[in-house]
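First, one chain by itself in structure tokens, the form predicted on its own.
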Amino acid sequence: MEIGFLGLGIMGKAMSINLLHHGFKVTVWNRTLSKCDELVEHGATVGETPAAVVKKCKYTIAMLSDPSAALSVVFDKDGVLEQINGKGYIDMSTIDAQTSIKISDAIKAKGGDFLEAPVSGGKTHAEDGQLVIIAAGHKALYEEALPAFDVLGKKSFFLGAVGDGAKMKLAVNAVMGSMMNAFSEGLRLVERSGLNPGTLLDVLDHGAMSNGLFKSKGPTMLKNSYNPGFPLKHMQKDMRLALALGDENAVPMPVAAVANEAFEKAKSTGLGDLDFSAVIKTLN
């Protein structure tokens, strides 16, 4: 099975390497083509443009930073639309439903099939094939993509119409961003109270609030280490999109709104490229 892959950021790079290590033929593209060099060392070939990748591959996956990048790859000169007829396009970026629907409509109008499939999980999950894939759109394309999804993720969901996957992913990240802020406050509260923050991690892990987020991020936060598994600037983008979705559906989201303000503050003070757990630094 040959797959095209557009976007080699933290997630896209790890996902592409994972596919290569499991025997898939992968043709990659990135706006900065030099980022493809490492993938070539793992066995990938390089497409000079998104259109060239789509022309070569029956299925193409995109993993891009934001709605603007997702639209650009599809609609710009030498973009996906130029070669999509008879092909499948899978956008695994975290974007809003309106952007996903716009891309889907354009793909279908050109004779292609579209699936949105945003993922829950960070760099380590991508490296280990432990992502959660939240798909919606063309059901047959979803079924055809399952061999790749089974390598990339531990669980795949198919939710139905295009836009439903995007909405679910934004809801997930609204919860995660809010949790990270509450967790940060708890750590600082324990620390300033003269207690051991490591003990808080142990107490939480043995109680009703035990969860993977606290387990994975807590130890690195105690070490003041924020190598980006999921960059803070992307979390802030997702929180902003989730709040817009709340407005569309008349859902008050005061907790998420306050959390978003903390991420905005962190980004404005130069923390955007660090892991999203670096939001705790706004409490220094």
The other form holds:
4 protein chains.
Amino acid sequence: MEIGFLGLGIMGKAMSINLLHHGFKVTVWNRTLSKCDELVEHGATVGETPAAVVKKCKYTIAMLSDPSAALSVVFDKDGVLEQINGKGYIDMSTIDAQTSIKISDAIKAKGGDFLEAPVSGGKTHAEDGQLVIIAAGHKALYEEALPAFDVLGKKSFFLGAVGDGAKMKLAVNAVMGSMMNAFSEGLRLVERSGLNPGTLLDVLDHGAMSNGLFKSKGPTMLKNSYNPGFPLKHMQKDMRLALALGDENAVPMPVAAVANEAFEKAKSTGLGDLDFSAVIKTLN
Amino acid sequence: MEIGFLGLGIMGKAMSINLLHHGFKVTVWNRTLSKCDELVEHGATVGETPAAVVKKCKYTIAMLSDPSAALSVVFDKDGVLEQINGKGYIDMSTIDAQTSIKISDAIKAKGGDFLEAPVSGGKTHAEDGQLVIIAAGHKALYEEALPAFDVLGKKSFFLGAVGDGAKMKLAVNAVMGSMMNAFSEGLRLVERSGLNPGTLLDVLDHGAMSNGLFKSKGPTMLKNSYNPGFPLKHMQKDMRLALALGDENAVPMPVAAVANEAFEKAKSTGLGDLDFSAVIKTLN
Amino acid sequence: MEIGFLGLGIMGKAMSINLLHHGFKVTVWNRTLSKCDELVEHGATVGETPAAVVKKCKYTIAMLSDPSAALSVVFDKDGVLEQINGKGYIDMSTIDAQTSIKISDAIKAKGGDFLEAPVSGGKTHAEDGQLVIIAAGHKALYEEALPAFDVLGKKSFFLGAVGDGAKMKLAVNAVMGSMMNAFSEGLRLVERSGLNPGTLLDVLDHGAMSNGLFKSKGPTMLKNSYNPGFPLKHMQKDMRLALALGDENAVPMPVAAVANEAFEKAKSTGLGDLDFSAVIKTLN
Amino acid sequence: MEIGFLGLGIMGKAMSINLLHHGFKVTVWNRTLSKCDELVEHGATVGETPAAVVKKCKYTIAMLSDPSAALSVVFDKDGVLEQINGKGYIDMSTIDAQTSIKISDAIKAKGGDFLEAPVSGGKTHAEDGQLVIIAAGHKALYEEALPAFDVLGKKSFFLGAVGDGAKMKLAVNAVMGSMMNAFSEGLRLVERSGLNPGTLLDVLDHGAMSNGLFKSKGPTMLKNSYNPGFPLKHMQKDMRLALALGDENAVPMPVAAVANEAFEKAKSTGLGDLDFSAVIKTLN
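Next block: the form predicted together with another copy of the chain, after the form predicted on its own:
Shown next: the complete complex, the earlier chain at its head.
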């Protein structure tokens, strides 16, 4: 079966290569078409436009950088909408619930099926097929896409109505942003108290709080290395959206609010393009 | 070899039983002596006073409720100091660095050896021998005690000078207190946004943040059950001590400070004796 | 000279009566027209629609409850736009910069002049002509309106381009919201330390921090009385908008963020319609 | 009548000169005796030791830098205690309740009377006799000192038991520290939104929030000038003590906690000796 794939950034490239390596036939498209060349080497076919990809495939996956790119691929000339009648469209980008619902409504009005499916995990998880997929929308399309999801991720969730996936993803990232600040403060406390912060990593790693985030970020933070796995400015944006969701639903979130301000502070001192673990530098 | 054990509270009882089951000969003492009866059934001998226990054993472990109890057992009449010459004393209670140093100085002045060895982990870890032991002080005594530590914990650390273990423990608990607040806010956000908070537990458990704390506390929090594994008022006290340590060393800790105020708020509304996960109730 | 006045809520009513008492001829309109009766007793004329008021007057002032009401009065059928050619329109409502700019653009496109002029101060200031007016937009219209502003307020500012008045107002309210939280915490601290909180009011009132906000709100807070001068839910909304403005401009605002969460907490426990000083109840 | 005065720092010097100018006979002492010379020019007599001053005067005022200096002057050799029998001692230093009670107990045990009388206000208030005096302890001594207090301050309060004055002072400073952060965030928000922060000062000064703190600090903050009226490190210490008092009494103080961390951050970047308004630099 032919799958369409729109968007070959860091995440999209890794995901579409995974699909190809697992025997899927994939037709790819990227705004800068030359980025498709590497995929062709892995066996992909290239579509000239989003509409062309959609027309050719049973369903099409999109992995785009932000809400504006997600909207553009759907609504612009030669966009997804033009050929979506009778097809499926799966947006795995991280976008807010409102944007996701807007895309869903337009696609349904044209006779297509829509699934939102944001992921938890970064570049290395994408490469290793270890993403967590948080889907919502058209249930039958979800089931149709499960073979692909099984290749892309280690676990898929189906939540219900479009928008619920986006909300769940924001909650996950809010927890992650606050945890990173908690971790940063602990590391600085140990360091400034004259102890070895590497020992804190070890102690944490042997206790109930042991987790992959601390394990992967701790050693690089100690080396003052902030190569972006997940850029700080995106983390800040997600925390802002999570706080806005909290505001809508009258949920007090004081710790997330303060964590957000730490990311804000980091951004205002030029750290926005580094990894989000660079928030520790606000504690200097 | 005979080991002394002072203090048979929730933690001390589980730890001394573990030692007995692994073939150690243990002489126990507790302020309320009747609490020793159950230990006798497991094979323990009873000492009449801390001094009597210390006199009889090569080294003695203490697991007491707070700094004041830790001081009392050492300095009072019939206390540890009276027989410590030539012996070892290991305090595994959670106490601040100043108290630990005060005890250490007195014991060394009387010709004894001292090791502080606070633990990370609660009642179930104590029962299962899965504590993490954070030791500092007399290195030879640490090595002598390793066979016992191997029974009590899954991992032991030796950090250096007396006081360092206490500081490391505070940093660990500061991270834990902030993480619990981050987790609580995420759960409330999901719930009030009309999603299933159980799904957040699932999603978190499959991603990089998966950890034993969320796994053990999440399900009970969803049931609104706060049976104290680690009482909230103790968590708040530890966060306060961690913030004080930060203050001494000029470490800004805004997230921990806000988390501490949430525990403070919880305490002021009568939740101090519940499990520290009851902090989620401040988000009602 | 004839002045138009749209919106006779708590603020608008007090302001238009003030204008009438100072000899201005005022034509009023309110969505619920019966509310105009009291104004007629004070000498006002009634206009049937916003368009009718604008047509009759040299310039028209609006004082509406929120952005949506502000937009409706301008853009709806029989709205301001229909007759604005050659006239002036002054919106004194509290609205965000984006909404203000949208109204401004439409009015200018139709040949009218626009001034935004949000105010600092509540009901009693409106009644006493003691508002602070923060204007921006069409300079000549500002000067034309100065005689009216001199009646309505004790001080007027002209800031420049449309949107700047709205932004300045948000900054003022962010300071106010944080100050109210600081004040609340001080009162609770004194009270729970066994001292008389009334003495704190006295001490503050004799020092450098003495200000009208503490003087007017302190005594009612001590009586647990929260009759809404400025509803808490509006304060929370303004803090959220101020934080969003900070986010746009990369300004870390940790104290305002935490103060906002306290208002959020108050709202979530049903205090939204009380005065914003009711935020002290989150410290119970 | 002869008054003793111990401590001729910035505050003590201004206060004792005031007393001399208003006709009081004053015997002064300072640890560095040469600092007494200027006071002699104003008509003071010099005492060789605290004990010598106390012996000569009906009552003695102390204005010392911190708890340790306050204790030393009383308990050291040739200290206050040696001659306090039948005399009065008034400590106007800013010290915590525990220290104040310790001094009080010792003085009463020796047959002396004690009054704590911390002040609100800085150097300029001291020079102008505009301090606010927050007294507690021996009521008759308070009344005896009122003529002097009337010269030193514009208003005196008598609160009750020793310790209550210290606590009230901490609450006042907690409000002040949070207000300064609220003010700083407002100024930065306005500035980064492209508006003139001087206009915010003007707007605030015409509204309900107008106060002497903003009026005196605003203009110097805009000039980036932080000549210490009240050093930041002392402000941070007072906030910490206020939070500790809140902790004792289970008062949640999230805004003060975050404000304290901002001062902490400022201290950790070397701003501790500047005026406390330099906390705005943490928002860069």
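All values reported here derive from a predicted model rather than from experimental measurement. Positions refer to the first chain, counted from 1.
When the chain is split into two rigid parts to describe its motion between these two forms, K110 and G137 fall into the same part. Domain rotation between these two forms: smaller rigid part turned by 11 degrees relative to the larger, from C-alpha superpositions.
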